[in-house]
Partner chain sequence: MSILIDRSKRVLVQGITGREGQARTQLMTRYGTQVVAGVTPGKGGVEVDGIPVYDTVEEAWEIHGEIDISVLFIPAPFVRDAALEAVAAGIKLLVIIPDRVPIYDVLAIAQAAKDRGAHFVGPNTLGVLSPGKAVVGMIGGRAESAQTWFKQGPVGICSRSGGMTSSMAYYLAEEGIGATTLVHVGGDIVVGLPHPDVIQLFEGDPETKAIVMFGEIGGTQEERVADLVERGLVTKPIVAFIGGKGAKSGTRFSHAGAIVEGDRGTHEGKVRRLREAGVTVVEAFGELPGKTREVLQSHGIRTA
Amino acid sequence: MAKLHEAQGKTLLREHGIRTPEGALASTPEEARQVAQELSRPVVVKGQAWVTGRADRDLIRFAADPENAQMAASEILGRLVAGQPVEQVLVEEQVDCEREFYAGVIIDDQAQSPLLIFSSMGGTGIETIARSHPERIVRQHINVKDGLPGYEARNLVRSLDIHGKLLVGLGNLLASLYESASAYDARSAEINPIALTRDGKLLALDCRMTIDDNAAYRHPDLGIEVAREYDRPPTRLERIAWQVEAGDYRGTFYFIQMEYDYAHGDGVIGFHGAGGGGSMMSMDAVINRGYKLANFVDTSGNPPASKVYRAARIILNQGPIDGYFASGSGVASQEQFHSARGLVKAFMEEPLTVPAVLRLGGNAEQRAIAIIERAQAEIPAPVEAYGKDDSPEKCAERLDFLISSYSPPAERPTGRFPPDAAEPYQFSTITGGTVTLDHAACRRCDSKICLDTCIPQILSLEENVPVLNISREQAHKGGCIECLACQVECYFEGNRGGSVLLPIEGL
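Would you pass me the chain only, in the form predicted alone?
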């Protein structure tokens, strides 16, 4: 679920008539001082971070004047929280609170409907309150067809012995909270606390809202960069990886970084899985040998070779790692030679300078293993490939041995790329790639291996050179599946006249 910062959530609440304290965001201590000056009253300075318990983390400070607000902001901004720096603070008026409440709308997957939760007590420790005072909390499922009528919201509030103007105000607030959550496809929307001020106003002092990943595209105004369930802003590589996934529907590419400060010798592994359960077992096998994981990656669901290539390139672009481990379920239905070609292309171009162990269990695994072994002489670091009969534990043991006996090169080697084409024949692919066949080299090729290994068979021989037997438009729309045979197979079995340029925006 894509999380929103407090300030974003409050903006959505105000759109639906829920009042919040006066204030504004600040990105510098000076801006925080200016906001406090404009408010002309004591303020609270709150670091904007996707975590709970901000008060316990000293991310919420009270300031009596602009000078103290500036000082509080300077001590909060830039602090690392969940591996990411706090970039903004919300400076708001302090509220003279007489009583606190809690309200939340959460999608109940089991009941397949939204669940409204209301408590006559709120504030820090709402979970403890729920356990110690269950009589103070009421719940009600909402029929999505009918929504939450005002009278139902008021009846829910009334059940906690709340009456009069407060009953009406809280009922209206609950109805508005549901409207806001529904309008923005929120998986959860919580206000904690709702403050009843001494002059009788109801204000949302704090809120948390998460948006359904699958609905994020409908709300570009929210500025959700990556529709993934993170508890922090996405890293640069996570943003890049998301663009790969968002632009290519074929198969899955899930990438998340798990380490942020590491160096060579710390025992950090770049992990490349294929299939959830098998990947978990494989990660355990590496961790049990004393290693840490720099990332988690899953390329499954029959991804093209190009997606595996881009995933490998992103893994290798992390901070220094000590090894590369690829292992999934071991019985994948996808053709493993696609993954093998993607890995070979990445390892040659990046190039790979740490040991790698690849467990390519699944369809055509022996062909995939042969592709990896054939490329070893062109890859600077040792690479070993295994199949489904080799356990994750055995493969992790081999990686451990290779790392312990390997010394990285003193200077980074140059990546291996096909030479510039003297007589280029080109067409584009569905993900913005460019396939180039150098007809000057193709004429001197004896094997014409690209024709035999092109999986969709879209190449034919004309005047002794390979050309498309479909239109360039058809190739661009998916006729070329980016199997990478015309580069990888041509490099090793042909005359090295084929290449596939696959851009990775931002890398």
Second form
Amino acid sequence: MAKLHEAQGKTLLREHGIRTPEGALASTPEEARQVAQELSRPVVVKGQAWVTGRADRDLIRFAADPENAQMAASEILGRLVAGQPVEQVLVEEQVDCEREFYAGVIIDDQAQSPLLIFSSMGGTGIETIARSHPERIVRQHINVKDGLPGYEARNLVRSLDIHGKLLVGLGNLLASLYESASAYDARSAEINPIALTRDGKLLALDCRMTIDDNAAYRHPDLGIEVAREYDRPPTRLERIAWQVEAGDYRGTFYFIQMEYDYAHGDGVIGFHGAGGGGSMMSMDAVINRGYKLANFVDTSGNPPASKVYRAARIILNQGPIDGYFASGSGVASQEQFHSARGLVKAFMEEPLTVPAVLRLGGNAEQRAIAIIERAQAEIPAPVEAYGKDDSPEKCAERLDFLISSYSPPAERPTGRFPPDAAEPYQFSTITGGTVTLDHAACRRCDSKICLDTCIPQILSLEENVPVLNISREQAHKGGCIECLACQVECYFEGNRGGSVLLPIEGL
Amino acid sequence: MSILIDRSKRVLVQGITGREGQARTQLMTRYGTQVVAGVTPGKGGVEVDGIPVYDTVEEAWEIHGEIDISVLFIPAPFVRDAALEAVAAGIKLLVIIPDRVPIYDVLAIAQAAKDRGAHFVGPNTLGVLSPGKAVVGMIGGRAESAQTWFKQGPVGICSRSGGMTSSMAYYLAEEGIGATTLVHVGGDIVVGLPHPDVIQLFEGDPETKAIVMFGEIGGTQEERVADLVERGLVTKPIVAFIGGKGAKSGTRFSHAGAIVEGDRGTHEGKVRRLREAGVTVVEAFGELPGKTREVLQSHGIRTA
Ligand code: SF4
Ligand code: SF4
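Counterpart to the form predicted alone, namely the form predicted in complex with its partner chain:
Entire complex below, previous chain first.
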């Protein structure tokens, strides 16, 4: 779930008519001072960070004048919170608060509907309040077809013994909160506290919103860079991985980095899972052998070979990992030779210089294993491939063995690519890749293996060389599924005339 | 018998002309599923694997008569519309394969289904398979694989992980234990038929004698299964594995989740609740087939 900072959440609330204290964001102490100057009253300076309990972490400071606001900002800005520097502070007027409330909207998986929660007590420790004063909290499921009608919101407020103008104000606020949550596909949206000021205004003093990752594409205005549930801003490789995922709708590629600072020999493994459940078990298998995971990757949902290739390249670019472990559920529905070709291409080009164990059980696993084994001579480090009758534990044991008996080459070997094309025949692919068939090499090729192995069968022989039997336009629109047969099969069984260039932006 | 899918069910494929739609229609028809028609708006009139394609679900229904199940192979942004179309046409069971469907879209589908007395499996599911009978979705991938991997027998299988649905059925079959039906309930937090609902269907199926469940951390599905067992609504023996023990629990960002879920959702919490209710929970996935055999034997249930 993509988290929004307080200030961004408050902007969405204001769009739906909920009032917030006056103020503005500042990125430097000087800016903080200016905001305080313009407000010309005592302010609160709030570090924008994705953590709870900001007051206890000293990320929220009160300042009586612009000088103090500047000082507070300089102490907060740049501080490391959960490993990441605070980049902005929200400078807001101080609020003279008479009473506090709590309101939140979350998705109730059991009822399959949004759930509005309202409490006549708010502020820090709302979870404790929920336990000690259950009678001060009310809940209401919302029918997504009808939304939250004002009268329902008012009835809810009244059930906590609130009456008159305050009831109307809170009712409107609750209805608006639900509107902003549903309009922005929020997995959760909460205001804690809602302040009732001495002059009778209702203000949202804080706001926490998380946006549904799957709906982030509907809200380009939110500028969500990486729609993933991170507790910190994304790393460089996570950004790169997200671009790969965003640019290719086929299958799913999930990437999260878990270790940052390590050296060869620390037992940190590049992890490449396939499918959530199988990945979790496979992780346990390597962790139980005393290894740490550099990252968690999941390529599943029948991704094309090109996506697996890009995932593997990103994993290998992380740092000094000691091994590579790929393992899924063991009985995959997808044709496993796609993954095998993607991995082989990445291992050859990068190239792989640490041992790898690949558990490729599932459809066509024998073919997948053969593709890996055939490539061994062209990959500097040992690679072993296994099928569905080999447990994650056994595969982890093999990896352990390979790592302990392996010493990496003193000098980094160069990658293996097909030779440059003398007579290139080219077309582009759906993810910005380029397929090149070197017709000079093809003419001298006996096997013409690309013709048989191209999965969608879009290549035909014309004057003894392979050409597209669909238009370039069709190939570009997805007719070429980037199965990589015309590179990987050709490299080993043909005359090395075929290659598929798959750029990874930023790598 | 079996649950949700068998040879008698008449199935529609929405998105039949797409990459996945075509490939999985082949799997379904070759495995024995009665696929009567397909729908892709704009492609009406063509055929896929001998199956007629229509522009709308209503048209398919008018021409082919009642349709029991629609399975959706549709890009996530268009799932909501396609699912609402199927429900409006009168179809009572949807199997929603794609992942990344926005959660508010799922809620809209759930509301429409509730209003029309329909149900749905998924989203983010591999589907449902009754060994030796029929499959909706993509479990097994290819008919030949599905035929060799899965065996008929007395166990109902349900899982929140797609890969593990197949794995459990395969490893159980290796142990000589067959299944009535495999259900991948779906990997998302909101799914149409979560574990407790599927397990109640298994409870009502005379041929299912025991249930094997692959649970995961997060949400409340497994705790609700424990509730059902405690209340006596499920009496058949259940063997469970809960994945995600090693997963780092993320720092909670929202209080609302904590207010509603309390300490539910954690690995320890789920295992404890299930055990309290009398469910057999294995510690390692590898123990599942052996443990299931023991439980079947102690209840005097034949394995195949
Ligand atoms: S296999 Fe390779 S060299 Fe042979 S025809 Fe095909 S692309 Fe050309
Ligand atoms: S041209 Fe054919 S073989 Fe080559 S990548 Fe595309 S689909 Fe695969």
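The model shown is predicted, which means the values in this text are computed figures rather than measured ones. In this text, the rigid core denotes the largest set of C-alpha atoms whose superposition between the two forms falls within 1.5 Å. Numbering follows the first chain given and starts at 1.
The Cα position of Arg158 differs by 2 Å or more between the two forms after fitting on the rigid core.
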